[in-house]
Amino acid sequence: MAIITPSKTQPAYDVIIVGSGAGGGQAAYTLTLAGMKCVMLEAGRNYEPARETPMFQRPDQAPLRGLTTPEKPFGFYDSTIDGGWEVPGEPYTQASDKREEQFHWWRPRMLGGRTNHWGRISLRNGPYDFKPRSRDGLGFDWPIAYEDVDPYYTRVEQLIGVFGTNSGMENTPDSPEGVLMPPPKGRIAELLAQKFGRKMGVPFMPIHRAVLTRQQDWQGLPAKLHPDNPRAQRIVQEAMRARAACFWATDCGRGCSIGANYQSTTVHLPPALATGDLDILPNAHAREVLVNAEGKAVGVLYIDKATGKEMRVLGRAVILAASSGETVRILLNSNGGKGVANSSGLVGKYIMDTVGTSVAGQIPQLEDCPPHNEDGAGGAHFYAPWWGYKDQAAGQLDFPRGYHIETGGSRRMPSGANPVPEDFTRGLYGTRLKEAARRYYGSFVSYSCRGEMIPNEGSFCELDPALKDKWGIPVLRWHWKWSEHELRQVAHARKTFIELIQSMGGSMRSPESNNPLEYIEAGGKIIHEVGGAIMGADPKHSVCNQWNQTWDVKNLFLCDGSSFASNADKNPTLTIMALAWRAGDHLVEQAKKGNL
């Protein structure tokens, strides 16, 4: 079993599994070295990081100098080789055209999905995330508990390696000792937010991100995540084993040829592979699952994208992980566009995005530092977690939940663009432009607010009544409201931007602005869209259990970002592997049980 064609597709499979990012990666998985038989259904075309990532080339050795395109957003190196904020022939639409109303969707058409293009950042769910409502009194409890995901966040850490450190603080749950990784010391930049922000009582520190330090302990650890199954032990073993520390050789963004840091391709798929029980079909758009009459998932009718031809494939059960957005519409457009799973009527409702905001600023400080290399890991090394907790308690500040502050800035490779804005250079030519460049690089920093929103009724998808994709699939319509909640926070949140930056006897960088709707990132921006189908204890007021599982559909689970009940401050991709993991045990345990 392999990377196949359609033509090549067994009669059957145990599960079928709709995506190859985090949740499907980690599915696959957990099933795979369990001895279950799954088939993969990628829609985008296969993707090997170690052949095709650019590691060692400079931006002034790519088009452009490797600056942004409608087709390479984010730069003519980074990982994501087909999709983003538009796939040709896939279009989304907007219910307004206001701007604060609309919703970005970033799609990723390729082997991996969004775990090629991420920052990593890996922090836990804390207990307070998991039941918000009991808290405050708004939004949605989970039917879980911290206690109930915790051993799979270890194990999580454990196989893909997270470096960082343990914080002790409030809701910021620490990792069991000498399960986190050495994290690189702190640049510049990030270390004099650190001295000015202890000031201010924002409490920055190393970063938790899923990127090796080290290798990891290939002999110790697939004993301790697969304690009773010594076949898993040894595939596990020779999957990490042909993975390597990180030497600091370019950005995250471009991917990993040598597997330092996670992604789905290099550290969940080949152990699946290797396991003989996975084949992925990629190019394979799913368009909806089957239902028999009975009402059990029996497969999954997707388009052959070579073909344009409709193609089916049959299996026990079947994952959807395809992203919250793409899940949503596959559940919609089942059942003749009827949709499945959808008896309480809260598919497509409460999704959710990170609320996002960003300040720069130029520090005098920073100004002529000698030359040095600072590339560091491919992403910030240093954060700071949500600190306000006691000041909501006592009702210090005007908004109910957090939000983590990440940084930019220091000396890194530069791109395309000149690495000086242009009123610090508008003038100059020869030494002198050469002077000022010397002087001004690395002396700009940049601080975003991360935090969590609150979902409500007024942000959803559903399906749009006349605009079909190039297959003649119906496609989503997107509302999107930002609440007070929301808004608050992000004004916060430059309200501490600045004064940071002005303590430290910076000038601010940004358009002034009193209005957070100017400021607040748009719905989808942030590409941490999650909810759709969110998880409960009650049928009626969600779509799955605690299990991931679909309350109406009993071998039909979501192991995408889907079935989030509430979005923490914490970057969501180390939950959802975390609950795919948990939800594949599960599966497991049904399917000995003859429950599926």
Second form
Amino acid sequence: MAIITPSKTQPAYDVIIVGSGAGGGQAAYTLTLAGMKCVMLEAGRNYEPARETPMFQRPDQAPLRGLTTPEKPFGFYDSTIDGGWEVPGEPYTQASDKREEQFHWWRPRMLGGRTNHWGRISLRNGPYDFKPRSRDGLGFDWPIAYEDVDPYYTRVEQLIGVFGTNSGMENTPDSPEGVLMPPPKGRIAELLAQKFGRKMGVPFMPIHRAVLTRQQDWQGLPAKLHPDNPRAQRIVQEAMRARAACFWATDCGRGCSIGANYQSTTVHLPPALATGDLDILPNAHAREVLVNAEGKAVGVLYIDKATGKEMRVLGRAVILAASSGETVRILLNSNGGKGVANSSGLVGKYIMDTVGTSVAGQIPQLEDCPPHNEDGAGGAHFYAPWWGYKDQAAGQLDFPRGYHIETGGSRRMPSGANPVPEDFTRGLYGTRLKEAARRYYGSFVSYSCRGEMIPNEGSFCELDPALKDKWGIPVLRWHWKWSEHELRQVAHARKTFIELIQSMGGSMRSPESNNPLEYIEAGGKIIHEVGGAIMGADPKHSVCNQWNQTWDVKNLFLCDGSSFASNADKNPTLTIMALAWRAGDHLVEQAKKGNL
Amino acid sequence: MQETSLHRLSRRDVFKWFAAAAVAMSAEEGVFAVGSGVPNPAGRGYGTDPDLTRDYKPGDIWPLTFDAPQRAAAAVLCDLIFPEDHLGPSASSLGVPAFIDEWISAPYPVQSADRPVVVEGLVWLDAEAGRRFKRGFAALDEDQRRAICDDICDLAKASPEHKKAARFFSKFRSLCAGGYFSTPPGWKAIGYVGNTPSATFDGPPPEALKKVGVEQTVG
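Mind sharing the form predicted together with its partner chain? What's above is the form predicted on its own.
The complete assembly is shown below, putting the previous chain first.
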């Protein structure tokens, strides 16, 4: 089994997996290593990181020095194919003309999905994050607790390789001893933020990211991950051996040809393919889950993009892991447009993104720093986990939930953009301009809020009543609303960042504003869309149960972010993988009992 | 070396640029007049799935814009802004003029908006050189070029009649800096070190930690 075309599909599979990113990749890994025969549908093309990743390509080798264009919105070398904020021929619509009521939907069309370019930030949800309503009366509790997911977080961290340290901080879980890889050293601007953050009570420390800072323990880990499964151990050993440790160059957003960071295409899919039990069908755009008269899923109807024809693939169970938006779209379009798994009427409801805002600054202390290499692990080394639980408990903050801080600013590779703003080089040209650029380069910093959004009734998606995509499939229409909770949160973050910059003797470089609606990132812009088919304890108020299994269709599982009942400030990818592994284990168990 | 130098061009060509510049100068509002001999780019973009491992050169994907005099003026201006000196080679030796040509020729909105600013700015430079010194900008000596650039290199201080040209200079300097510092010699000039594999990541060296006043906290 391997990468196939529609004519090569088997008559029937154990499981059909729609989507090849974090959730689909993990599901394929878990199921095939347990011996189940799977087919994976990917709406985009096949993608081979070892061959296609631009590892050392320079900006001056790219068109427009690699800067962003509408066709490559995160830059030429970003590992996003045939997508971004717009996908040609596959539009979506907005219910409102107002900026603050719109949702921006990032979609790649490639094997591995967003995992090829993501930031690799891998944070565990904490105990509070699974029971938010019980703590403050807002949003929803999950039907599971931290203890249910903890062992799966550990397994995922061991499988994908995550660096970081145990902080011991409230609601910021430690990993078992020896699970995390050693963190890389701090960069100069990160150490400066740490020094001045400490004085304000803001704890900057090593972040957790899925980058191998040393070779994985390929001899020891597979037996821990797959006890009593020698075949899985053998396959995973080989897969781990094939990954190299980071060589401290090349931005992770380009992907990684040596497998030093996690992307589905280098970590999940190779061992899944090595089982011989996975067929991957690229260019297959899922349209509907096929359901029989008994209400069971029997297959998936998809468009073969090569021919434009509608095709079917059959299986005993279906996993949707197409991203929250696309999973919702498939559910609503199924059953001839009547929808499946939607007796609650909640499919599409409670879409959440991460709350984002950033402040930029210039720090004189960082000027004229002796040149040195800060490429590091191709992304952030430090962050500040949310530190405000005590203040919140004491009633000193005007918003619930928290945010973490991601740090920007280092001596990064200058791309084609002018690295020094005009106001620092006013009137200059010639050697004096070069000298000024050399002085100020590396003195610019930014701090970003990544916070929890509480699900609300005004943020959802539904089928557009009129518009269809180029395949004739109804598209999504988005609704968006920020509540006072998010707006107060970004106001707090902005105030904190300005204070931090000023405490360092720096100056704020973001536009002045007293209106949070102006500086909160638009919905979707952080690309952490979750929800839309939330899990819960009862079928009236949720779409799936604690196993990511839809209440209405027992053999239909939702293994992307759509099942999230809340969206903690922790980036969702690690939790998507942990829950997909857990759901996969459950599915295997149920299949053994003949319950599918 | 540029393939064409100004003083070898015909009088007829020179007349054409001066005429074009006169049209550009007649615009009261906006940076310069749009559409005075600056057609919109006709080329297609690189699409949503370009080969990321290829070595691209300006002109590979969409046609370039500059005619010979514009190319010559751009090269001379680039090298006035980024000359060869103790910090590195000149901008034209790093292909910066061709990058700027590629930029303003690109079929995307941001770049298209810069197109008339740059093209008409270059034409204005030649016209201004002609008015002051009876020669094209590229044929001036360094002091003469500086005399013009000193009037337009600071947008805030530029006189009212030089505001438009100063906006052009600001845009051109910014593009030039982007093009210059994104090359290996430009990296060296600005102090970027990296894009090279290494067995370990050692973090900032002691002299950098000392300069900034911080200590390494990760063992």
